[in-house]
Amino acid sequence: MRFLAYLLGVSIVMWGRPVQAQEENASTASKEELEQVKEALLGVSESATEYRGYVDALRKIKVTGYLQAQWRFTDVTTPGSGASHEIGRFSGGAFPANVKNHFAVRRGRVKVNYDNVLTQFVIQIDAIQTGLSIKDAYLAVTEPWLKSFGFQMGIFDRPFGYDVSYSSSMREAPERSRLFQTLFPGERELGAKVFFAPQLGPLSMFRADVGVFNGSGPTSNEYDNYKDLIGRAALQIPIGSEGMEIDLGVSGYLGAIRNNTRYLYTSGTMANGDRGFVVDSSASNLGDGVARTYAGVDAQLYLDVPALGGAVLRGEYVFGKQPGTSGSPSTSQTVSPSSQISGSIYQRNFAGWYATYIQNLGTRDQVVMRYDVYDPNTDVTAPDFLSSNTSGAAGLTASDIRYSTLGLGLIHHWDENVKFVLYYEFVRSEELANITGSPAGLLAYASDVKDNVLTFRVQYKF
């Protein structure tokens, strides 16, 4: 019995040691596995933190864009064949010679905006069949305390009026009015501005922008030492509780361009007593600045028309002094110059305005009507054009003719991305009844020139 008890004890000890060893090994293995899992979790956490940073950065990037493909037709008899004006210049671009209809990509924009709440980086590219160009390239910084004041620098919209900054993807008419295309070709400009735009409180209805710019356009190098001061103040006023609102704005432009000669022509009475231009040939004019000054007012009324839908009535009026040249074609001599004028400068008093009415028809359709007027020389009218004052450096030319345009259009929103636009422009120039034979350059304007334009456009926006 004692021997059996001894053998049993030895067996228990022998069998017990491996079990204990296994438990000790298992415990050690479990600790190592836990450490490995812990390290793996730490790695995942670090990776998640890193990826979260990438995701947060990507959330700040907003990519938008739109493409406008179109077909246009003009009723001109012989486009580009010796005509003294460029048909369609203000209706989406001049028609090529001997072409009455054509397809084109009017705009192909891609815009990248990196918005870091108080700072912004924006760049926008335009790609069409004739090439690639920059539309926007600027930075903006807002102060962190009141979040109401900011600074912006680069290429961006000039802060003048409403039409300039109203996006081409949102605008109901295919193009801006002749007035604004003449004064602000390309809409953008190189410069810097400060702005006041409160987001909260009673002043949130008010915005003011003022900046200093080259004055040579968005893609041209500066050509003189003069800088232009441009500013606008706007106020939004709600009306009642029906969603009606009226927005009001006032704008100013104070600038100059360098005179490269000693000759400056301004409107006046010629030696023969007719209306025309008088010349100042003072030696001090060479290198001096010729004033380029505008003043403007704008208003937008938003209302709801029973049984039809929302409606907008929008208008602007601008007047001032515009430096340019003289002669033909009339459509380019008073456009704000993007390079130094090498010859004599003609300074004209001008005025222009437009009125637009947009009526929603349900949720997908709209009708639009716009009437715009541009008078490049308010000191003369059609009866002032005579055979005795339409030649020579002091004479009136096609650059002094007044234009008016009536546009009628239909818009259909296919979905949230696609819209179709059908728009017809009745373009009328002053009829120079007193021009019966000469000069030949003005004879085409003895009656209204055929330059109406039909536009069919499809837009995709994302």
Second form
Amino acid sequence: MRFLAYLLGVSIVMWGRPVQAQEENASTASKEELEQVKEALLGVSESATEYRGYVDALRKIKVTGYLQAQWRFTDVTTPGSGASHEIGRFSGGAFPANVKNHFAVRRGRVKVNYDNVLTQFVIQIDAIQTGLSIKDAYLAVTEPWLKSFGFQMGIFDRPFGYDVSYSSSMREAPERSRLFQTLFPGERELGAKVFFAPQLGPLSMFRADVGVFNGSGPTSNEYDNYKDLIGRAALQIPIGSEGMEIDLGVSGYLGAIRNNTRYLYTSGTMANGDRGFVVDSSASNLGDGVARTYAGVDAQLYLDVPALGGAVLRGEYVFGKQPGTSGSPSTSQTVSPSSQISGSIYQRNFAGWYATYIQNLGTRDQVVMRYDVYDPNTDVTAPDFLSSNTSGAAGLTASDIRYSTLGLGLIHHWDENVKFVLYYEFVRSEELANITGSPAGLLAYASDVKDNVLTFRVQYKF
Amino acid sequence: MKKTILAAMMFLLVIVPALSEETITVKGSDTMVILAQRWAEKYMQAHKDVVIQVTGGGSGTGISALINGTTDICNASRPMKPSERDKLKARYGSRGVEIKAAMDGLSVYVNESSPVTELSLQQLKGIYTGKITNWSEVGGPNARIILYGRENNSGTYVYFKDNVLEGEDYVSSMQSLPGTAAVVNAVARDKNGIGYGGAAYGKGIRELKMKKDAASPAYPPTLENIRSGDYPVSRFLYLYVRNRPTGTLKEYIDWVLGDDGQKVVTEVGYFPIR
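If the structure you just shared is the form predicted on its own, then what does the corresponding form predicted together with the partner chain look like?
Below, the chain from earlier opens the complete complex, with every other chain and molecule after it.
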């Protein structure tokens, strides 16, 4: 208020100046008025200095956010039953029973970052129709000498691969690939990491992160004493001087979860000679750690397509061992658990990959194509599923079925804040032609399950 | 009939040329804003069908505008940061095209009446981090040093902090001003003042000679000294565009890098890149 009062005072003095000059002795009036103006300006200057301190302090607080409202449609005949129970789970959430289309707020994020250059405090919440949840809550400290090494602790993205840390507000497809949603549900995790990320010089093309995490997901308390070591090293290599670049990354995950029984199932040949699981029931398995290990490579190629604009070809491949449970036709039991597994643990060898192509059309429009594959059990293929090996504790289940998804989409950036996304996913599961008669749950997979999803999304980002 | 013909002619004379006008928006570094305005003026004089709109705001602001799609060219007095490149890549599939358009010797000014003529980088760092507070510590009179500098959205602020202060924080008593011209004006009025900014603004006050360390010779910010690297506080001034420039944008950038554009660089007081 004081600042405005000074400004008003200065304005009045300056505005009134020509009228007074006609009526008073010019030289005397000028001196007096100049003194008044000088005093007023000094006051303004003092106030400005005072307010500048407040403004500088406020500048450290950065509030950002985005809201994604969407309408989805699926071609499934009877949503919410049997094999169709999980329709849409990897396309923005499972459709409710008997619902083929619906509106939802997929993400409503608000992020507050107190950025003191070399130290940071970050909180991000997600507000959607089902409630509030914490997405990020961490602090970060960068050393002041080289400003290249840092430390971060709290809830934040796991440093594995490219897709995990790629913001949902920037991602072209509405959701991450099935591979990453399975391995890293929620993307974040409780833990601590160190990073090397030079901002200047030739080393700025390199970044490395490595951390130790609970391994229980972003919102659950730790349920065992096993901690997971996760890391990624990445290199950015410019190509020429036309904005092109290739980025490469390698990632690793060394973790384990506690076995709360003496039973550990791994892929193998069943007693009847069929592919399935074999059980190790050693007493020493109780309380032992079951390995959760992943390795991955990723690459992003940024191209300049004449007359169209920038293009991106992005891909990742991940393989490893994933602990889970037996499974059922209705729920994927290979999604990384967020709570303790009380029953027998099934350890599967998995592999998955995706490739995405994004073509900019000018500065406002984009076309996106993504193909992703997730095979939760690489030791079996569709012909291995038989009526004779798909029942009992050692049998194969729907959690061993391979999925592939082709997504095609259009994006229009309305302005710097708003974008529209139209995206259709052709979801294809392995066709289990050798399942005849039983088990009933797997009969639905004899041909591709109807589970394609159309998403229309509007995003506002600030 | 005559009215119809007249209207058609008016349409052809007024509307059609207006529709064919091409606009280039330029945003970013305050250090470069006068240079960019001169470039724009000269170019528009020779190219009546092109409109170039120039605004400042700071290098960071310009880079944000490039990412948000609200400017065609970003002027920056510092290189783009990796985090900024990542945003550009995510949005446009391009790491951005960096064009070195001029060189700048970052000048350090004192009031004309000051007896101090040169400083080492260590002394300058000491002054701006608050370790040196009196002119007598660097060969001047017994008087408190009054510090002037740029606001933190400025590329000059960042460059000075990274390269002179070696990442340390500015002392809180430094008065942040919204442009290099304001820094020059403040130092010109303050016999105990010191400030920094682009060479283009260095008229009416004394530019100090700078030396790399106490044992090195001191050099003024001249073209030869900046190109040779003897003057220790020099930098490139950049233009950034999202993708390989084409059409009118390319013609304008080619002109900036050509003889006419580089002549403007010299006229404004910066240093041509070739």
